[in-house]
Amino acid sequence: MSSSSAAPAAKPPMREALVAAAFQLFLERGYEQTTVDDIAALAGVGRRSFFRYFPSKEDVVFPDHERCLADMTAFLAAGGEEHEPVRRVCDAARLVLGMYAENPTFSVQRYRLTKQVPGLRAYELSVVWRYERALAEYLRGRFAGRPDGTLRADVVAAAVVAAHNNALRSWLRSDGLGDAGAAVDHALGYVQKAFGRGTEPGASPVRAAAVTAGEPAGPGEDVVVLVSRRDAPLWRVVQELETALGRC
């Protein structure tokens, strides 16, 4: 049997409706001007129900940070001494990028709020000084008993929260427009080449040589011979390669 009326669409988690009826007022009147009492009551709930959900208002703005840092911290936690380690900081930093991406409208929405809002843009740097504290506190362990281990550590983290938030912000600033994924693995590429496996003093994973192969070559060629490790990442093994016929 068919019915002409369609079935009423199932209302939203109370948590999501309390950020839409937010981020509608924050629009219409400007974040200064809306109170936990507009939001709960746009949303059909009484104020002590907000607090449920969210700690304070600035909380609401940033739903979601919460579940990827406790994401983050897992995907981190997991790894094993097979998982290079700024290798593994970097596809943590992806996590995040994931969480912006999953709602382009509302994360561009909640970038330009942002940036009107100076206690907002205060808060966004504790959430993202936290994330930076995770990656830091994963790769100390990594680190642990190198030279300069700890230093190492917090300097790598550093440059994995700076490359992928200056990805982050372009693609935000273009209204979401393009890859995000993409600008973001370019400017991760530059962390992993600057602090990957091999860069450590004294470590190569790749080198390259040109060598007289004598038989095989005509007179005055050279052949370049590539050692490599087999764990190198193929973007570096093609970096040696060109740097050594460069010398060629």
Second form
There are 2 protein chains.
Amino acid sequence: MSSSSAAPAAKPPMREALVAAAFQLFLERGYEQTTVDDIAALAGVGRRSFFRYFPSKEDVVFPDHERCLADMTAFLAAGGEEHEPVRRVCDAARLVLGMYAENPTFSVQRYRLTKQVPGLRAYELSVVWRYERALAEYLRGRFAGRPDGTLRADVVAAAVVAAHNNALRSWLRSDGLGDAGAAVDHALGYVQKAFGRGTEPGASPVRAAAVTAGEPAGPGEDVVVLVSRRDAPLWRVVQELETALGRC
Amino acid sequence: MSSSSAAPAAKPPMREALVAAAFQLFLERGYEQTTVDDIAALAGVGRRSFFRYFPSKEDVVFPDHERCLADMTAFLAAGGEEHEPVRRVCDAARLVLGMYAENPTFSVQRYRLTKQVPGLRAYELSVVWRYERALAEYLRGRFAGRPDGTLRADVVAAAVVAAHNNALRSWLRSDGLGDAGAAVDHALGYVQKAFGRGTEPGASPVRAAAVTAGEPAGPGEDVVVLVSRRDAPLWRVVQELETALGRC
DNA sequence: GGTCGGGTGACACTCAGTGCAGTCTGAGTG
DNA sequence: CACTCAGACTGCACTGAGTGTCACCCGACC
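Show the form predicted in complex with the DNA, please, because up to now only the form predicted alone has appeared in this conversation.
And the full complex, kicking off with our chain again.
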């Protein structure tokens, strides 16, 4: 056969070739107007091979999330108990931002695509959901034993993901021009302020902690949150309260 | 033609008939093992009619979410500015719980189904996402002008949805036996405490509330949560604490 | 040379979803 | 009563995603 002029790309990066072909067609015709046969033909492979590399047509739009998710779970599994949990999941979220920031132009193209194709938005949701579950599972482990451990874990994970996505999306909307890292740091800082240090696992009948209120607004907003079992003796409660108020 | 023995149901509730037929087959064969033709045949209608009532096979599993979403947006649009924003979205979330609580057995069946069918989980995510966007849009309007308005709106919306789903799922996991309303109230209370009142004008320096812990486990789990500004006088704190402990 | 195994392509198949054309029915009108 | 018009239903054909199967090719290894 004659040398195929369409796809003289090297053999190993056939996956990359498929991604490139797919995005070329998606950008010039639109996602729904492009069939898998079109992509495979442009990449110079058989239709069946496409599904060998990507389980579905949507997957070709998010080729690196699987690896990133694995990185995140590894990160959370590795750095065990010595870090503050909320801080830890915020750092994990920054990993995802790093993946986006690696290829700004690609990320922006993908963002525009997913924004206007409902099917891709739905797929992206399922991806984001897996990140959120990874964070929540980690936090559930760290919060085990606390009164509302799983609730707290789920809420914090959702808040972290929401803050991350808020910053990420505004960065993508600006065509990847600004400093994505700073935006995400700011957003995650907000979440850390809101949930930062919670109750300690000492399981004392009384616990009190000084926290800084989430409002960036006025000063003098420092509050003390005291959680006490109803059957705790009053003197014990006041004692705990005094130490919490006294310190700092 | 002879009287069709398969589906002597009345004409108007053909939608309900399709839902009933679908769930019957889903429960006895599984979701993926059931084709749309099967459902239509059992309901005694043509395959084409199924798609007149439901745009996709997944939609038959969530027949009432569209209405509930409309209710929620109407609720948020109606009750304008006079309520506290976070409180308002928590109330909106309770609307969704109400829909689930209307038909506990149906909700539990659907929960078990979506738990084990990835495609349905993905679809549910897109539904939940629309609720979350509705809440976030409302909050963005209410928080407009604040420094981090959209960030705050997105994070609070995500936290509310996560708390609601945490309580809802634990209720569904218990086969709809416990008090779903109380569980959701507790979970949303946690979010309201975390984000609830920012800079309120008439805020007392001390607040205390007796709550029932979410754990259905042991007795004696009642706790008192006390929130106090750091600069509040100690006697005032103890006074508030005594009244909270005293009642009940 | 023979053979074994992984990557590949071609074909056939199922099933979700859509467009179209024809049919039935029931309400309104002369 | 005959006519018609609108809306709901049906059947049919078609596209396209995703899967199973088998034959093939090619490099490695004996």
